[in-house]
Amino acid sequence: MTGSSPDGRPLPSPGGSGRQSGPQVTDVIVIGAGVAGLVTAVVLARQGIDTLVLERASRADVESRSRAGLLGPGAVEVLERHGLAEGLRAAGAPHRNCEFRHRRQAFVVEYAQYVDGRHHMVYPQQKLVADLVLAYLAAGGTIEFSVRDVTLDGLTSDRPTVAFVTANGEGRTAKSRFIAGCDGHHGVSRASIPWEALRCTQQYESPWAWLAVLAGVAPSTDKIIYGVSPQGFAGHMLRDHQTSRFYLQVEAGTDAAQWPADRIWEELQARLAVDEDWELAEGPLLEPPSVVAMDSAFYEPMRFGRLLLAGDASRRVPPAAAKGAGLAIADGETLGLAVAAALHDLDERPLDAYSDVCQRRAWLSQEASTKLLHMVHVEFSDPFAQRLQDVRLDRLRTSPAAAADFAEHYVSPV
């Protein structure tokens, strides 16, 4: 079948256009070539398990789309365990502290000192995805990019089926022992599970969202900045030496088109201002701004028959504490090892425990994100909440115990 060889070239097709005469048979089909799907696929492929990854975007898009840039120590440990941290170690930057700005005053929390030196690494997610694609192809895996019309069937049978159309318009069918649904919150995987078989816990529906901006300008800081001002929250995040990520608190449902570049920079300048010698450098926007919801949702169990969900396909955790990529990495490892145990050792106990293990980890991350959102989001119409926010930030600035509590949540569990 068509796909990518280890050197990235397309593999030849065994036939012309139209549907193939019979289905391909493989051990595991992975839906989605994001972080969760690729970690799952690498873990499986390196154990000699035949895998097929299906991705709706092109390889160029997958390896260039900007996502998160901060990885916690737990996620880094997973990558190192599987020999996937070479690029991270070569080009990533350690991050051990962050800065808060409140009432135009800045203070730094050296969080790593409270958690035995554990810290984050700054490494753009698109670079990690590119690393994972290469590692998977080197392990002999096959990826079909630019697929469409993906449908899942027979999920409670021993041989579930995935039908799809390749980039050249050829209809294909593949059968497998397991399917890993790693195609995000709006993907086809979770949508293929009967609604009555899922429980949805809507933990929080936020009235606020973040306007996300990627700018072609060097960071004006060597620390992540969380700014709290009368105009609302603003974040200055780190990516690399040429690009910076910014966030602005906006109302949920905001139309990003109403935020031209001049307005964005005006708000960032106002919300990040401090009474000291500091200047925010401005630059061109590298992509149109987008609005990121701060809502939370958990879907469980993460297994339905032979389909297992991972990463954002099973939940939505606000990005406030940068837990999304770490959870995807951890889910990928847990899923890959559980499926390997089932196929190699005929031991399905790790699969039976899979959902509970991942959900416990995700709820810890949810708690960290929620606590940080309450600390930095401004409730404009609630003076009571504003005074409580002042107290939280003052305690974080002056109390080692408050700083230690922040640090524990900030770096755990991934």
Ligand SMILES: Cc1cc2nc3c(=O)[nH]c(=O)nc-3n(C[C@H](O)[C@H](O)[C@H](O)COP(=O)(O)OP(=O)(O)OC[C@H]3O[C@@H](n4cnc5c(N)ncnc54)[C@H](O)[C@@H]3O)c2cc1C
Contents of the next structure:
Amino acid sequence: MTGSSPDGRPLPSPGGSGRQSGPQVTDVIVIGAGVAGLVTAVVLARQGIDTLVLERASRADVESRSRAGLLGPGAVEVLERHGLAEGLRAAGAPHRNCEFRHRRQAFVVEYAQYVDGRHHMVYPQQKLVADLVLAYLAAGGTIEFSVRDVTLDGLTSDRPTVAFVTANGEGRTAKSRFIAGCDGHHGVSRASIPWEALRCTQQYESPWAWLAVLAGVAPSTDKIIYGVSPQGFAGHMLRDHQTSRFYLQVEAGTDAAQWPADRIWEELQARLAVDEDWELAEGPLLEPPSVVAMDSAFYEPMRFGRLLLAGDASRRVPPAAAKGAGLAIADGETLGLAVAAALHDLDERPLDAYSDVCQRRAWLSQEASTKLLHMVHVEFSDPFAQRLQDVRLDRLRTSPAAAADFAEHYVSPV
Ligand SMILES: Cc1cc2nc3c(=O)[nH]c(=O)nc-3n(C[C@H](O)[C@H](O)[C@H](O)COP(=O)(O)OP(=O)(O)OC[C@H]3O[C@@H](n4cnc5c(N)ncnc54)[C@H](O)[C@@H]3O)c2cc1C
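Please show me the structure of the same protein in the form predicted together with the named molecule, now that we have looked at it in the form predicted alone.
Up next: the whole complex, starting with the chain shown before.
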């Protein structure tokens, strides 16, 4: 078994949390093996800090769950700094420009040229999760997959506790010095904070949502396409050589079951159509389409006693500018380093600053997302908004200053 010495310094770990009849004792419990949780856990484990990750889904599920595909340069830099970008460099594809389609005319924004070559990488999130699981296990960390009934207690004490039921039905308790709540927007961590200690700083309830479609077909483009048509927005995103992600603007609250494959392809063909020689290849849907809300919510502060929130557990940023996974990765690094400073050096200043550092990044990303949504969402019943949208897209097409502004938002801070 490993734990901490009386002065708070972690004792050397023989390779993961030990089993015992009483509560398991570890330095940090990470709830959730998404990108936020795994980056936090790798950073900690690499510093010899005993870490236990608890994940509700099975390993096969987390390594096959399709979500993000586009990672901004800030997120890639975090992964590089911690030697976690090998898979991404080997199998990911650089992305330096994107295409807009407006009233059947296409134009390309070479955004990387405005930001010193900084660019995105296309790499499916589930592949990154698989890479991170391997890196964490190699660093001696422990993960319990398929846990259920996770409950947090004693968050303002020195030794917060997590109770959970393992995959084989065994009830267990673990004590730690810190808990990293990285369990996404609907997880148990944020819900364990008394409501009066947490403020939801802003919430923007959008009338629009995106129907997210994953198709087993090679992309019909080598760059992301944002299509704006009288029928609404359609996005053609990239994943890998055999897989494409598409989005369709739909009303919030839409039932995805109302969108059979035929209707999806018909709508994509219409919304992405251009007056030039181009064909959209169709293919089988790899999973049932889902509806992604465009709402935004920020919960502050991201710390309650010994519980620190990271990633989607602390916010919801619409996926429009592809910032969510990048923010989660950046939070994971900031959190891992801050907890390490608290445990190794007894310096809690980075932890005290943690929430503000992450929130600044997240609000910048929210601004990028909001701007992009205004650029591409069609306000059907508002001709005034439509004329302004025409102006925005025209400026983006013709003005280097507008393109440079777009580029800065698109690539930073993550
Ligand atoms: C369709 C779609 C496309 C997207 N595209 C992009 C993109 O291109 N670029 C980008 O940057 N972002 C994108 N995002 C956003 C991005 O996927 C999320 O922001 C990112 O997954 C957040 O990471 P996370 O680690 O905070 O949370 P998650 O990835 O949600 O991980 C949380 C983990 O916690 C686990 N968990 C939940 N509850 C519990 C519990 N009670 N106990 C234990 N474990 C629990 C979950 O199973 C999960 O594994 C997209 C999102 C969607 C839905």
